[in-house]
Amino acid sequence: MAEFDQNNNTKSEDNLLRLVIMNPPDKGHEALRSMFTQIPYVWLQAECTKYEFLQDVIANQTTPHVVVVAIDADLEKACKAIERLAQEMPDVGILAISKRDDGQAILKSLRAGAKEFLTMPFGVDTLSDALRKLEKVGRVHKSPTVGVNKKEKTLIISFLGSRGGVGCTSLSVNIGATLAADPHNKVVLVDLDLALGDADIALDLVADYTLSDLIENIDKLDMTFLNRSLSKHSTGLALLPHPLNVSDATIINEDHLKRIISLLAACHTHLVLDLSKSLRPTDICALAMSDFIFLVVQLEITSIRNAIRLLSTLDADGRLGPRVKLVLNRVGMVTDITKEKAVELLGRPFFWEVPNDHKVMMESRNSGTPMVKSAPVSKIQQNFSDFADEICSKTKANKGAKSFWHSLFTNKS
C-alpha cells in the first residue's frame, strides 16, 4: 500500500509550492523534512519512505510543482523512480539530493531526469534557490512567492492602540467578521496581545490550539496543521488566539511569526492582527509585514499623547511610517479635547470615525456575536461596512466588496 502522511486540501495549496518528498529513513536526512517547513511558500503535501511507492503517493495528491528525492539509501531504485516520473509527469521539476559528492550518483540521477542536484548539508537559501531554478526552467508554472499574483495578494492589517481600552479588540473583531461575510473572502484574525489577548472572548470561542501550540510544532508545521489549529465562528472569521498561559507569550519570537503569518497570507484573502500596547518584537514584526497600520485613537488626553509618542516611533522607520492610518474611535462621547484639537495635536487627520454606541456594542461583546449578526442594521456596523469596503478598495482584487455589503445593509434594513 502506498504510503503518505499529509491529506489533499485544494484551498490551502492556492499559493504556495507543492512539494513531495521521496525520503527513505535515514539519520542523515532527519533535519530535512523541517528544513522545507521553514520556507514560506512551500506546501510540504506529501513524504514517502519507498522509492516502490513514489508514484502511487503522488496519485493520490493533487500534482506537486516539485518532487524531492533522496538518493542514498538505494541509487539504482532512485534512478528508476526519478526515470518513471520523469516520463509521466514531464512538468514536475524534480530535485536529488545526496549526502555523497558522488559524480557518478550526480550523472545517473540527472540523465534519469532530475533537473537540479543538491549535495548534503545544504542551508534553507541553497534549498530555496534550487526551488527557484526549477520554476526558472520551466518545470514550476507557479512562481514560489508568496501571494504569487499581485492582484490575489494577501491583505494584511493590524490594529494597534494608543492605550488599553480604546476598542482594538473590538474593531478587529468586527472588521475582521465583516470581512468574512462575504462568501468570496478567507480570514483569520490573529490575537498577537501575548499576554492579556481577549479576541476569543469576544467572539466566544474556547480554542483546540493556540499561538504557542504552533511554536512548539513550529519545524513540521505545515498547511494541514496550522488550518486545522484555527478556531472557527459562526460568522466565517477564523481566530488563531493567543497563549492560554501568560508564560508562554516568551517563547514566540520573530522567526516563528513571520513562518504563521506568511502560511495564513498563502491561503487566505485576509489577516487582521490585534497588537498588543507594549511594542513588543513580535509587534514590530507584524508592524512590518501589514499594509495598514490602524492606530486607534480616543479623545481623552492619555490616548493622545500617546498617539503622538507611537507616530514619531513609526515614522522614524520609512517602511512603517506611511502605512499608518489614524482611526478616532467613539466618536459622539463627551471628552476632555475636540476633534479639530487631536488633529492639530496629532499632525495628521483620522483616516477613518467610529461613532459610539455603547450599548450594542456591549451587547455584541458580551454574547459573543459580532454585530454584522447580532446588530447588522446598526448604525456602527454599517460603518464597519463601508470601514471594509475602504480597506478593500484599496486593492485591485476586490472591486466589488463594496457593492456586496452595501447590498447586505439594504436587504436587512
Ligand SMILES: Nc1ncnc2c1ncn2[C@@H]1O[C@H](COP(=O)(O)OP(=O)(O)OP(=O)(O)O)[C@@H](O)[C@H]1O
Second form
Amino acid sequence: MAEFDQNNNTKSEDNLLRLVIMNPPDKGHEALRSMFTQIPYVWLQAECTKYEFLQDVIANQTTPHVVVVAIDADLEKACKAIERLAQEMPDVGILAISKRDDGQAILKSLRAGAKEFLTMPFGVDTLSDALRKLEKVGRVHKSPTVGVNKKEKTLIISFLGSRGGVGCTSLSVNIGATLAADPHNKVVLVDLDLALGDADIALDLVADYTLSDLIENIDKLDMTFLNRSLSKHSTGLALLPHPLNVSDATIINEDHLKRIISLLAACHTHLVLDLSKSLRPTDICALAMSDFIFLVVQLEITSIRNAIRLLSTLDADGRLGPRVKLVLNRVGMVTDITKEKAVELLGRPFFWEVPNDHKVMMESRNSGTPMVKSAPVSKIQQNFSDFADEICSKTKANKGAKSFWHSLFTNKS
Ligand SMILES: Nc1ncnc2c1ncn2[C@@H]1O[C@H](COP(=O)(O)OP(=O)(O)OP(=O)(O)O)[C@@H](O)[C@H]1O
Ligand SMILES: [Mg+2]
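Form predicted on its own done, so how does the form predicted in complex with the ligand look?
Let us now look at the entire complex, which starts with that chain.
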C-alpha cells in the first residue's frame, strides 16, 4: 500500500546512537549540544560537566555507543578520563574535541584512548563523518543496560481496532501492566489515539506532560526530560498520554513519532502502542515500527468485515502482513457469528483469544487499576499473563539481530 513509508519500516532503536557529552560549562556549551541533537540518529543520553564524574555518569546509564570529551578546560584531567573510559569500556567510541589546533593535545588525547579528534568549530556533516569513522573501528556495542534488562531488542507491539470499542485500550493497559510486573522489564504505553484516547483514565493517571510537550521540545529531548514526561502507574507501567487539547492531535507528525518511539525504545524493554481507529499517518508510522500488530476483533459483523478490509490492506505490504496477528476479544459473549465462521471469513486462525469478563473488566476500568493488581487471580488476568508470555516467547524465537552499527550506517540516506 502506497501510504506505508518504506523508511518507517525499520526498528529504529537499531538506528540510534547513544551519546554522552563530557563538556565543562562554557559559553559554547549550548551550541555544541544542539549540534548533536540536530543529528536525527543521535540520542543524547547524558551530559557531564566534570571529568572526575564521567565514569559515574556513564555507569548510571545504558552504556553509550560514543562519548564525546571536550578537552580544553583541563587537558590532564580530560586525558585521564579518556584513559579510564578506554580501559574500562573498550567498546565505547571516544571522540575528543577542542577549540585549539594543538598538535600535542591531539596526540595526547589519541594516546589516552580517543579514537577520533575534531577541532571546533565543525559542522554537522563533519561530526557525522567522525561518527562513521568510529563505526569503522568496528566497535559493536554489546553491553547490557544498567537497571534495565535490555540485552534483547525492545519489543514494540500495537493494538489496532477493527471498530470502536472493540477492546484496544483494555488490552493495551492490561498487557502493558502484565509485562511491567516483571521487574526485569521497563514498559511504556503510548496513547496514540491522539484526539480521543483514554489510556490515562484507564490507569487513573493525571499526567503532568503529554505527547505534545515532548513534541514542543523535540530538539532538546534527553533521557532526563523524556523520563520526567512519563506518568508512572503503581504497577510499574509508564504512560505517555495523548495531548490534552484535541486540536494538538494534528500537530503530531510521523517524524515526531518516529523520534519519540526510537527514544523510548532506547530506554525501555517493551513499548505498547494503543492506536486510533482512523489510520492516521501517525498510526501507520506506528504500525511500521511494530514487531507485532494485534488486530483486535469481536464476533460481530462490523468488526469482522472491517478486519477483512484491514487485513487485505496490511497484507498488501509484504513487511507488515506477517506481523499482523488476530486477537479475538470477549470470547463467551453472545455473538452474531460463530468463531468457526469468523476464521473462515478472515482466512486465518486467531493468534489469541481473550475471555469476556464484564464484571472484572468494569471494576478494573472504573478504579483505574489494571487487573494484574485489581484481580490478579481472575481467569482473564491469567489469560493476559499467558498472552504476555506468548508474545515474549515468540519474540525470542523470531530474533534475527542486526548489528547496531550496520543498521545505523547502511539505512541512513
Ligand atoms: N474482554 C473483555 N471483557 C469484558 N469487557 C471488555 C473486554 N474488553 C473490553 N471490554 C469493555 O469494552 C469497552 C470498550 O473497551 P476499550 O475502551 O478497551 O475499547 P477500545 O477499542 O479502546 O475503544 P475506543 O474505540 O473507544 O478506543 C470497555 O467498557 C471495556 O470495559
Ligand atoms: Mg481506546
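C-alpha atoms forming the largest set that superposes within 1.5 Å between two forms make up the rigid core. Residue numbers count along the first chain shown, from 1. Remember, predicted model here, so these are calculated numbers, not experimental data.
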item: Residue 118 C-alpha shift between the two forms of 2 Å or more, rigid core reference; value: yes
item: Core-aligned CA displacement of residue 369 at least 2 Å between the two forms; value: no
